[in-house]
Amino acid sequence: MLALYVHVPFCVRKCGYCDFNSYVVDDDGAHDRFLAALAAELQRCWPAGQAPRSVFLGGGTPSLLSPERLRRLLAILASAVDLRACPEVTIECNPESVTTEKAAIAREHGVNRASLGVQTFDPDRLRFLDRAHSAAGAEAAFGALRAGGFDNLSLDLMFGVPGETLDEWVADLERALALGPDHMSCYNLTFEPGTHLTHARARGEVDANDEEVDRAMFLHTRQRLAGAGFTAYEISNFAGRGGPCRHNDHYWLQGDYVGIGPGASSHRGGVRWTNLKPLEAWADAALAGPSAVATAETLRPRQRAGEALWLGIRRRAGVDLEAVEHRLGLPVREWFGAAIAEQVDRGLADCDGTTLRLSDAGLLLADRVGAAFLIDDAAA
């Protein structure tokens, strides 16, 4: 099945840790041109009559659009797909731009899930992360989404902020749980290349948080959320009443998807392509046609098989090796048997011959374990 990703690149502020393709553009004309280009690209790129497995409006900050433009965005999507019939339609929101009116507009048009980027409730860490909201604003935004009709609401939190203590993270987690979210994503802050935070670290202005403290935060999160009735279905994601995020799970299962918008990526049948990132260049290409694609690659067989393991091992259910071999028609266990055995011998993974999954020790080193299955193009 095919999923649809829609990239809305506007933000009220560029956060220092963020490497997403986003822009601070407070210009109604630019927003209107973006919507026109998006409509043109969607009509060309989405297969006519195809029902999406899921739809995800990400960014950037989709909730930053004015009520009128949010209506227009959703009408554009409804011209190509039936949002109301789709099992999961998610909109990403940041607290400073959420209103009950916008929430009600989204629900009216078939959006049935919201993801609220809180990151932290601590005022010092909010300033450090360049967030534009306050703790009270985050709680008010959560309430506005509920009042607007959302009964499947996810919260994003971030731990491991430089200087953060375990007690401070515990307090953040408790404050989030007190709101009663239906899903939670809890990410360890990472220093992404090219970000302001990474540059500050290179200048010696910022140090990464202590690894043992981050480890304690990770373990506490899993224990506390399990006690609160959440299921850790992926390294950083926890399903409550709202269940897992179908869209993200589709990515981890190496599903096919179409991405529209500046910098959006797509994948179909082992071919991956990415749109132009600059907003104006993407809009020019999308409006002129026939394509706004900047780069494309066809994954070689070993590459594709390795990525299936790299993505799938993040899921707590692990990787069904037989299912991957059947789907790809490739001898995955033959090709990667030695790499799998090495991770098992190191105590970082368990494998019964059919299912490969991270061990408890491997959960703490998931990126390292996953990287063991990635191979370069020359070896593919």
Ligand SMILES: C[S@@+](CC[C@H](N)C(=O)[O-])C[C@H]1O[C@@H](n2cnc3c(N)ncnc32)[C@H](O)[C@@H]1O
Given for the second form:
Amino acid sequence: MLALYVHVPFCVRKCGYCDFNSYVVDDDGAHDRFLAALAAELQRCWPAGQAPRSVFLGGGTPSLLSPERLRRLLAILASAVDLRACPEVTIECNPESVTTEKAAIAREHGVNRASLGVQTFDPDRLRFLDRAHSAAGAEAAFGALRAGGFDNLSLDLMFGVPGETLDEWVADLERALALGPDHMSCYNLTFEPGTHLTHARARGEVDANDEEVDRAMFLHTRQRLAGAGFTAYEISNFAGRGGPCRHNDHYWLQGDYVGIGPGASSHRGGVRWTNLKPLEAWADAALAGPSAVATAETLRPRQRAGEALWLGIRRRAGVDLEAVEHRLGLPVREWFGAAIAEQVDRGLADCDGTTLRLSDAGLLLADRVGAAFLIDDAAA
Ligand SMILES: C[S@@+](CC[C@H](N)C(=O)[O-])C[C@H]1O[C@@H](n2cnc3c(N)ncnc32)[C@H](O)[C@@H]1O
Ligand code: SF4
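Alternative state: the form predicted in complex with the named molecule, after the form predicted on its own:
Below is the whole assembly, all chains and molecules, this chain first.
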């Protein structure tokens, strides 16, 4: 089963912590050119007649498109896939650009899930993060999405912003819960290479938050959201009434997907390719054909098996090793037995021979545990 990712690379402002491929453009003409290039790429890249298991319109900021262009984008997608028949179609939205009108347009075309990027309700932290909205704006946007017909709404928050205290995070989480979201993503802020925030830290202008405070925030989040009826199905993701995000779960299960738009990646059966990243270069190549792909690689068997563990261990249910062996036809336990035993000995993972899962201590070090299974090209 194939999933479809659509990258909409526009934002009203570039947030200082963000390294996603997004652009602030003054000229709306860029939006039209983007849509034309996307239409051409979709026709070429999506297998005709195939029903997607999920569709994700991400960014960037898909909600920034004008109502007319949003309609056009959804019509382009509908020319290749039946959105209304798809079990999950998500759109990422930002508070400063989403409206009831846009939400209703998305719903009409079969979008059945929205993810609203709030990050924080605190005015100082909103400013620190360069966000283009206020706390009241985020709450109004949530209401606009509900009024537009969304009954499956997710909220994104970030914790561990430099200087943030546990009490401040507790207050943010409460204010988010008060809105009644159906799913929540709570990310620990990371300093991504090349971002303004990371440069500011290198200059000594900003200090990373205390690790112990971040740890307390992480543990509080799990406890509080469990109490509110959310299931922690992944390190940063919590399913409420809306259930897990089917699209992201498919990534962690190493599923196949086609990504369109600048810098979007695709994966099919151990072959991975990534589009040209710069907006203009991607649009030129997508419009001219035959392809806007910049790089492609075929994963070696050991890399593919290692990645199945690296991705899957993020899921709270863990990795079903037998299922992975069966799916890939590879001796995963034979190859990775020693690496698994090392993580178990360190108390970071549990393994009963068939399921590999992070321990409670490992949850806090998920990236490090996952990295133990990655194999570089030379060693594959
Ligand atoms: C690529 S953004 C797109 C969503 C939307 N444009 C927004 O700003 O909310 C998806 C999510 O990634 C998270 N994110 C982005 N950069 C991050 C960072 N450096 N550390 C932690 N989370 C980050 C944010 O929570 C954000 O909502
Ligand atoms: S966090 Fe969202 S709004 Fe901010 S720059 Fe990244 S994609 Fe754009």
